[in-house]
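Presented below, as structure tokens, is a lone chain in the form predicted on its own.
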Amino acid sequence: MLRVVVLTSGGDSPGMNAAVRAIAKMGAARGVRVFGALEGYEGLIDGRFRELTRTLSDGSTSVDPEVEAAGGQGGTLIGSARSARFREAEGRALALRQLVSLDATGLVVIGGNGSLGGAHRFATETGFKVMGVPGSIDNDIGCTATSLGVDTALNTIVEACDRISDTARAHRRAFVVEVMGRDCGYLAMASAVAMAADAVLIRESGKTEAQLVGDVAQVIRTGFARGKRRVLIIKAEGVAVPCTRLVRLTEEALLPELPSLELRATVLGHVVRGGNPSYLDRAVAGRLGFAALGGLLAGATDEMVAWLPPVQGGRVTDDSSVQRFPLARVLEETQSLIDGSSPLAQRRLKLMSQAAGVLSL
């Protein structure tokens, strides 16, 4: 009986355990015994093993109840890590050894920019087959149009942004409220656009922490000027200058003007990563984990499962919405998408910087 590893590695991200549960029911279905490596890279590494199918009194297969359970939970059963191990030559060789001992003949890597990269070095040293599924909330992995947590996420965004809304109308307070990106601001920009936020602050604008604090002094002496009792301002956690720096500055900016100003930073930080998945992620974590197994079954490997894709030139999958890429290309296109070359961070730019003059009525 064939015998696949499924790691998740990395960040977490709500739809990581769909994914998980997605992979271990395909591969139930087609008779092969799926294990999940624990603590991503490290347990491969060490060799920690937990079994999520099962091999019935009848020769049958089956899903372990937990995992089943797990698919509507955030986080990660099987647990996540960064491992530094697996970034030299040795731990890989020692990652390889350990599959071939439990006579594995695939390994689905579910998780970031590092992780794809570690599965593609991966991949190419060793020849074993290997497939990736994206999954950060960043939404900065290249190829794919979303990936794993990223809907989730965006609806903690809007639901706290809209209880912060209800308290900053009482007292007619402005708040920035930082969210997740450090390389990539789509979540601030989407979540603004969701929330009729006043302001998005993104580190690809590059701009200094002088024209920022300007920015949002005049943001917020504009709108209360024009009667509004709440002023939101969104921030990416990859603009340099810290949220509470920057109240406390524009505070000193409008104080002549504006004495009795309330202005409030909130640092959402994790609270962005958990939670149970949405709708949209348990859908896309369950179509992207059965590509997944399904191209590994097919003989693929080196490649990501990716939703509907930005781009072309992906392999076209049984599922109209999915497809593969080779994982250096996706690498390639995260790059592009963190450093500000890709055409669809240009065009984001673009849009928002359109959308600047819309957000602050």
Ligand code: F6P
Second form
Amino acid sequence: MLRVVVLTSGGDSPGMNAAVRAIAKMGAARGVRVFGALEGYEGLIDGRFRELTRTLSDGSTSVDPEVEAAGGQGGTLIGSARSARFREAEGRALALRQLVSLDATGLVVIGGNGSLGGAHRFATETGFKVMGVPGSIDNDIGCTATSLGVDTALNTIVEACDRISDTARAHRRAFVVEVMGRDCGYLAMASAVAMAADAVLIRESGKTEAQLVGDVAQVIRTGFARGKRRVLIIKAEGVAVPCTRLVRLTEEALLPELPSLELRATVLGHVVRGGNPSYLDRAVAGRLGFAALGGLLAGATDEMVAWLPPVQGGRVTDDSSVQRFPLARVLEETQSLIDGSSPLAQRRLKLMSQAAGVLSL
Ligand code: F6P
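Please give the other form, namely the form predicted together with the ligand, since only the form predicted on its own has been shown so far.
After this comes the whole thing, all chains and molecules, with the earlier chain placed first.
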């Protein structure tokens, strides 16, 4: 019976469990035993595996009930970690040894850009069959329209901002809300549009501290002058100026004209990363999970399954919204998304600057 290992790596994201469940179910349906490596590459290096499928007394295969139940839950049942050891050749050699002694023939890596970089290195270095699944709330992974957790994270941010808006309007206050996303401003931009926020601050705009303070002061000034009771500024984590400093500098700048200004800061932090996956994240996870194992079983390697509305370009799978791309290309596009050279990153920036004067009305 074939054996395949799956792991979740880096920052967990809602939908990882749903992808693991889909892989285990697909494995059971195809007579493949699926094992989870516990805590990502760390468990792979140490040989800590947990079988996610079950062989029943009649010889048929099913799924561990705990894996099935976890599919609708946030976090990751098999654990995750950022592995420093896997970045070293020695760690990767140990991981290969563990896979060989388990008699596994394929590995599915669910994670963000660091984890997918590790998967690519491992595949090219060892020749072991590896398939990536994009899992990160940051939405900074190339070749895919979304990654697992993005939709849930956005829903969480919108819900939190609705709550903040209630209390802000009650007191006629301004709020700076910081959202996760590491170096990528996607969560901030997308939630700012959904919330009709007065301003969005992202690293990609390249603004100085003084310009950011100027922007915040301006939307507060005009917002309250227009009779607003809530002024909402969404700040991406990637903006180097801490929220508390931004608030203090803005208050100082506005003191002469708005001495009674009430400006507060809320850092949503890891709240954004937790929670049960939304419908969309579960659906995408299920379909990417099936395609990942299907791809491995068909002999593909060193690729990532991506969620894309049907367009030309990638190798088409049986699912019209799922395509597979070489990991090398994914990593290249990821880099250009982060350094801002990608046309998609530039389009997002242009759209946000066009929306700036509109959202604050
Ligand atoms: O990559 C996902 C992410 O949640 C980022 O948005 C954030 O910058 C980072 O992970 C936080 O990592 P940690 O949980 O290790 O502090």
